[in-house]
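Only one chain is shown below, in structure tokens, and it's the form predicted on its own.
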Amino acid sequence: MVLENAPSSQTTPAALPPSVFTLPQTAQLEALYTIIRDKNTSRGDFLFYSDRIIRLLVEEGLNHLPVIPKTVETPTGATYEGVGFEGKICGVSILRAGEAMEAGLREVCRSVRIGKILIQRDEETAQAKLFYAKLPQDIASRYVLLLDPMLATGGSAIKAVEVIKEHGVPEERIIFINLISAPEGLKTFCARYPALRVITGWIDQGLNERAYIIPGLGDFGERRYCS
């Protein structure tokens, strides 16, 4: 039995900002979250499903990087006008969850330079602080794709990009890539940085009085690194 119009939980705000973009709504991508939400799933069940997800917004988040033409020649003689990309890329996770994000980057993108940034909560400020970052040294001269697979309050991603930032990488050259995001989250990091291009596979309600995603799927390090 085929859904020609499959309900879908998707949240979308009637304000979402412009440099915001979603995987297509699919019956198969509602799915595949559906699996990753369920608390009852298995830790490997979790791993390849989530990995499903990943690879879908990398190969989006590689869909928003600018092109130039370029002409080949292919194995019968012919002239082929395509296009190649324009620049160089490299990935920043930020620390720990970000990490299960490079897998999917690397198998789409060949031997890509990947840094990364742990960003943790302040207990005396409550502010985002950076604790280490070891970033490529020619990463200002490349297109980034800052990968972190939830956004809540948007917090440690406005860390992330101010340090990005930092070492020379202009906003518009940067791409946030991830699983899950609140409207709070997303309205605060793109009024921060209106220039940069958020990829995110759902948005969901909001968060509750803890600053947790609901409905979301829980700690994603947790789940995808502990049994």
Given for the second form:
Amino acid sequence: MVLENAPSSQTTPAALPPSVFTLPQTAQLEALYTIIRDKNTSRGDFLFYSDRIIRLLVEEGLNHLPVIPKTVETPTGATYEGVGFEGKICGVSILRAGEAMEAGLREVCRSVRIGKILIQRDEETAQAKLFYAKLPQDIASRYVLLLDPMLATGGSAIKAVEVIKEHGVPEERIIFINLISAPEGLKTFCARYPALRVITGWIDQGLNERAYIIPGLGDFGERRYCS
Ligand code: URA
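Same protein, different condition: the form predicted on its own was shown, now please give the form predicted together with uracil (URA).
Whole complex next, starting from this chain.
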């Protein structure tokens, strides 16, 4: 049987916040997700196909950056009235899984600066706690592409944005890029930072009792670095 229609397996929350953008939900994209969700997929294939999705997400993220009018002369001698990129960008990955998205950003933005943030759960308070942050020194004057493949409860992402904002970046200049999100985390995150944009590849059904995304793909870091 050949399926010609668009995929049907995405959970569509009643109304997505206006700050959330998903990739076009094509059958091609669903085929990529089907491969990376499959527990029998080899590490090599997981790397290859998750990188393909990451590339699509980064390109979509860049679509949200401003441009200004720019006129060039083509080799034919004609004038072309186009646009040019405006504003500087940087990436910030939330360790460790977000590091896997850095190469995808570097592929499309040559010599882009990338900072790192490590957040872990504080066992005493059960809150997300900052352990390490190394951010570009001029981050306040840049657009920030914040990278984390899995948005589960939203705790780490919320903390990461708090840190970036403390470094002088306004919410409107932060674009969160992620492969799979749980509706619960998405709702909490967007309610906390309504002016920040979220680019997500897929919105899943929800979280299980261990805060794993369902159906999800398991532990992204494990699948990418260990299996
Ligand atoms: N992080 C993961 O790697 N997987 C999940 O399902 C949730 C958070």
